[in-house]
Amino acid sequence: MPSLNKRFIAELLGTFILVFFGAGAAAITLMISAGGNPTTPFNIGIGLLGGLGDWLAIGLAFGLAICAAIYALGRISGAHINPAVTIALWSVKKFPGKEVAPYIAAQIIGASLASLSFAAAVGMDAVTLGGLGATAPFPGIGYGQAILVEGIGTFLLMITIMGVAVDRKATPGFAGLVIGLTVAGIITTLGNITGSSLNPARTFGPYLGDMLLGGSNLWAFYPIYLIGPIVGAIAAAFLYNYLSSEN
């Protein structure tokens, strides 16, 4: 078992990969589709995929980033890269309680650094047009409805994680691919409802970056992306434990 310091760095780096490429893809999609603004070189019409096509592209960016993080860093830290996953694993005694706070701190820091790095690399259009890929409920979606959607999405993700990564009977070698594709599918389906965060750190990073760099203040929505994912992940972990028990 690598030291906690090494696992802290691995979680930070894994979450950085997730947010830089995943949320970055969401920001780029918004920048591309920001019609009528001749000042941005990103307004070049690639957004013609439209609607579900855009969400498929964003979902695949997240999925591929997760694959990379799991295969590169999973043997070091387990590649939770998501506070909801860490808390859910702790809730079913699959992760030590004394390491929950360091893991979550690493994930939050990694997500925040990713958003700030993306803004530095791409420029202020990433903030003013792309919102750094921040998530928020779409028009007509109520607060409670958004929490439910995030809870369901994270439930489905966590059930998959339990089955392909946590269960000792899982077929080795496929966790990164299956988890990445699961996230891609969930984002494609639920993205146009809540942005399909499924991850409190993934939402925290862009929110903090937007706040520090003069973008939109979306913190009023943050409980959606805290409550929904954590409750959904815990419920999935307990259900999987029940279904897989020999009793």
Second form
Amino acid sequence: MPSLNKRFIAELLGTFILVFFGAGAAAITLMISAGGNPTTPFNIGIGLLGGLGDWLAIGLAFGLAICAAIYALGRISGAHINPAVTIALWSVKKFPGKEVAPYIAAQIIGASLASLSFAAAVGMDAVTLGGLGATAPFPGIGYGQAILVEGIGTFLLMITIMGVAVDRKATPGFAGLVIGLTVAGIITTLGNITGSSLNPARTFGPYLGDMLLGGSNLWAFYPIYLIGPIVGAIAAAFLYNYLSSEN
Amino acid sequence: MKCYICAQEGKDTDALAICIVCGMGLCQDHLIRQEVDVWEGGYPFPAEKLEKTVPRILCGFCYHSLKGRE
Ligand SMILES: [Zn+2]
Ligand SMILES: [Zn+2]
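Okay, that is the form predicted on its own; can I get the form predicted together with the partner chain now?
Up next: the whole complex, starting with the chain shown before.
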């Protein structure tokens, strides 16, 4: 097995890919639609150009980035690129406890570097108009509802990871593709409710970038993207273990 | 079964193994044994090379044909 150092770099890089391309696509969409007049308050700009197609495009940017990270780095670190996935695998004894903290640190650092690099590459409009693709509950969505949505979304992601990749009886080779497309589908539906983060690191990077670069301070919403994904992923891991047990 | 290569040289040696690619019978002198690494894991786990290897018996012809790809 590659050393923890190498796996740390792989997780960092994988999460960088996810946040740079995925959250970047959300920021770019907001920049393109800036100045337009949405017909409902539920529309913050994503959806102004192509309706749900905007969210499908953002979802696919995430999904394809996840495909790339899984196929490029999956055999090095496992390419969790998501603290909720690492914690859920640990909760069902599939991942060593002493490596949870270094993996999460790598994911948080990778996500933060991605947001800062995106701002450096695109300029301040990415922060002021695009919010670096940060997630926040949409108008009319309550705190509890948002946690529920993130929980359900991450539950669906994690049950797919369990069935497609963790279970060695599954067809090998397709995991990266299926999991990337699963995220694209979840984001298409849940994007306009909570931003569909499904991933505490994915929300951390843009939040940090926005704070450091003078954008919005959204940290009050961070518990949504911490509690929802972690609880959803752990529930999925336990449910899958129960469903696939011999008795 | 007899060794194919020995038979071509006019000798009558018993085969100990069979080439996995072409099926040729081979004696101790004419077989080539390779050790193939076995990997476990892969997404969402790191891949890990297992301690034990799997043997693979080839004849000289197949060994040299395949070697170009390794
Ligand atoms: Zn022989
Ligand atoms: Zn042969």
